[in-house]
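Let's start with one chain on its own, the form predicted together with its partner chain, as structure tokens.
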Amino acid sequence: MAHATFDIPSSQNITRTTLANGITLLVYENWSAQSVNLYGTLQAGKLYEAPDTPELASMTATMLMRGTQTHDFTALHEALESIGADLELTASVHNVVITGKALAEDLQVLLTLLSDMLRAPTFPEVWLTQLKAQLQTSINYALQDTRYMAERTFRDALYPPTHPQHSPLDRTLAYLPQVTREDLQAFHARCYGAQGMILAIVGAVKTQEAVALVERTLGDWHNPAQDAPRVAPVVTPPETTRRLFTPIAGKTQNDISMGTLGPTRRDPAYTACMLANSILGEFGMMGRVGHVIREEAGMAYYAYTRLEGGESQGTWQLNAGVAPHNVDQAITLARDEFARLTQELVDEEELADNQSYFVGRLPLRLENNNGIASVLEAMERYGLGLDYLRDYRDIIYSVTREDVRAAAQMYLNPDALIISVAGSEGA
């Protein structure tokens, strides 16, 4: 049997058109099934809204699918779920991102209720009133969750008041019943417009087909008061660690958020940062702090580090979940490990293989038209080139273990951490 040839997303088979009024298209033809995503930016996210109007650039994505000039909430819902597609809008610090799925004959449906939505929303009060009290019922439910009110508290630590990142419930739960339909319709006219904006079609389409369909749909979006791009406040890391207590009753697991600010995307670091990462808690079982604390100490389900990384300072950040009783052990062993990365060189075999890692993540990264798609949207967004995928291996192997190790000391100080756990008292 003929076995197909596997092509890697590159400059030779992607295809990135700029619109006329500033969108970045890229396509990719991928007929593995008969199905085709969207994955798209938009200058729209946290960063835009003001910090006494928290959440307000959260609920304007959403909002956006409540009702057009064409489309009720019944009719646009009807749309896309009577022919099995999803679209969503969910606004991130920077951006709001895209997401959309359908059969491939259906690209056509999906990106005309796109550009509706994008570009005529009603915003219908009785949908805003529906919408604050899901929003009320959900922060409820986040009050008692270990997880997210340990992560909650670490970022509202880490970055100050002034930052998207930092976001208290009681700020939110203070502005909700005051927002109103007017708020939402002003944040959208000031925000929402095609320049600026990336998407990204993978799919079971053909490249021109794909590009006449966003012409016709998007090509005559303008907003001329659109705001200028926004560049988040730069942020000094913490000088000295701070430890920080949620009560919540009736757990019997507590939760640890504890790291510092990690590198942009485009920081120079980035890679060195990203393998430092992986050898710290990815690689293998979480990697060192998954031998240490789950595998060695047997005291946790999950124990792992990330690292965020994207237009603005992101977090470099260990999650665990323990027994209260084995709170303060997991933080010991966890600083250690952060100690460790900034102190000794890693093995040589651990950096070869967190290397061949990546490497050969690849394949697997980019199975599906999702995976594609992100991985072309962030191609652009950071300006890493169409042909990053393609030279990705040489960018990989080219980090040495003093790159990581300096990319450790730069970023990671074990004494100037925030150490943010939630859950039962005594911990």
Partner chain sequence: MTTSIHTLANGLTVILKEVHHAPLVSHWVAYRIGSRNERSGQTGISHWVEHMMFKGTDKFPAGMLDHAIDRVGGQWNAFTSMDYTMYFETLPVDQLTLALEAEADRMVNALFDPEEVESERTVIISERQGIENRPTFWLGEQMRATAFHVHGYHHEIIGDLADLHTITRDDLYAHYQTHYAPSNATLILVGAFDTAQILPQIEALYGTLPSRPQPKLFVRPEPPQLGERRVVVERPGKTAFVRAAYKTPPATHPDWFKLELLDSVLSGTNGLDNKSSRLYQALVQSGLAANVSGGLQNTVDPFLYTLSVTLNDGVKHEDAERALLTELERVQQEGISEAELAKAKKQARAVFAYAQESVTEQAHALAESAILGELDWADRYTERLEAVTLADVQAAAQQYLVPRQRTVGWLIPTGSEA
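Here the structure is a predicted model, which means the values were calculated and not measured. Residue numbers count along the first chain shown, from 1. C-alpha atoms forming the largest set that superposes within 1.5 Å between two forms make up the rigid core. What changes on going to the form predicted on its own:
A displacement of 2 angstroms or greater separates the C-alpha positions of Ser35 between the two forms, with the rigid core held in common. With the core held fixed between the two forms, Ala104 has its Cα displaced by at least 2 Å.
Okay, that is the form predicted together with its partner chain; can I get the form predicted on its own now?
No partner chains or extra molecules come along with it, only the chain itself.
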């Protein structure tokens, strides 16, 4: 094959280009298959909506695929289906996430359609009405979902009302009927633009051709009214433990979400926290909490921990599903494991096993174009550098037992947690 690639994406084979309008483009050639993937972000997530307009960012992103000035809904989707391509835009807390896939020969078509959606949406009234009904239905389902409600209540208690992660369902239900097409148009006009946009392209395409195609389709996109980048408010972790209960009639299982604030992805302690979380509630059959609560005590349908990490403070939390009469004991066992992680050094073998697990699963994340593209975008967004993947093994194995304990002590106070339970009364 004339187009040789290195085993690991790095500064040797990733081309980074910044367009004049502010788009950062990362291109990695991969000729193992004749396809190409896009993965990108632009700064138009929940962080850019007002607290009294929940779901506005998400609805705007969804409606971009419902019609443009040159393609109505049917024409837009026929254009994608006719070449077997996929394109999707979804809103997260900070960004709108772009994912796309097509044959390499159809990259120009994919980018042209993406440009059309981003720059010239029409927000058809008929599709907005349908979307509002769909959201209403999904919320009604969520209100009966013990797992969802436990976590929703946990987040609303952990984050203040001014934070984009605080979004009570009653506020959303009150706002939905009021949303207008003009609201979406105004949000789009204010938030969508090329400044701060990151786009990764991975696949069977020459770098120069990919850069030229992005220049041609998106290079002249300018929005002088685009909002300046925003930063989420800094949140103070809880100082004492607070327990909340959400009753949901007719349920035989109660769900628990408990935890606190974790680090941002840029925090120097993030890697140590990531390994600490794996030991606590991820590795094997969900780490220590899974072993103690699920296997030894036999009381959980599932039990695991999750560390989010991101542009702002995410959560470090445990999620578990238990019978109502086992809720208190499950919480006690989980808090004991939180405390043990902060007080004792993890076993050398336990740390080594988890380090091997993280290093060993990296090739699986890079086994397809979409996985590579998403990692490249994250490397750019979090300032990890183009050689992050090349150095990944050394980064993971540089973490010591003392680092793991110090990271847990920094963030995981077992005496200052938000504990949210949803389900049957009397738990």
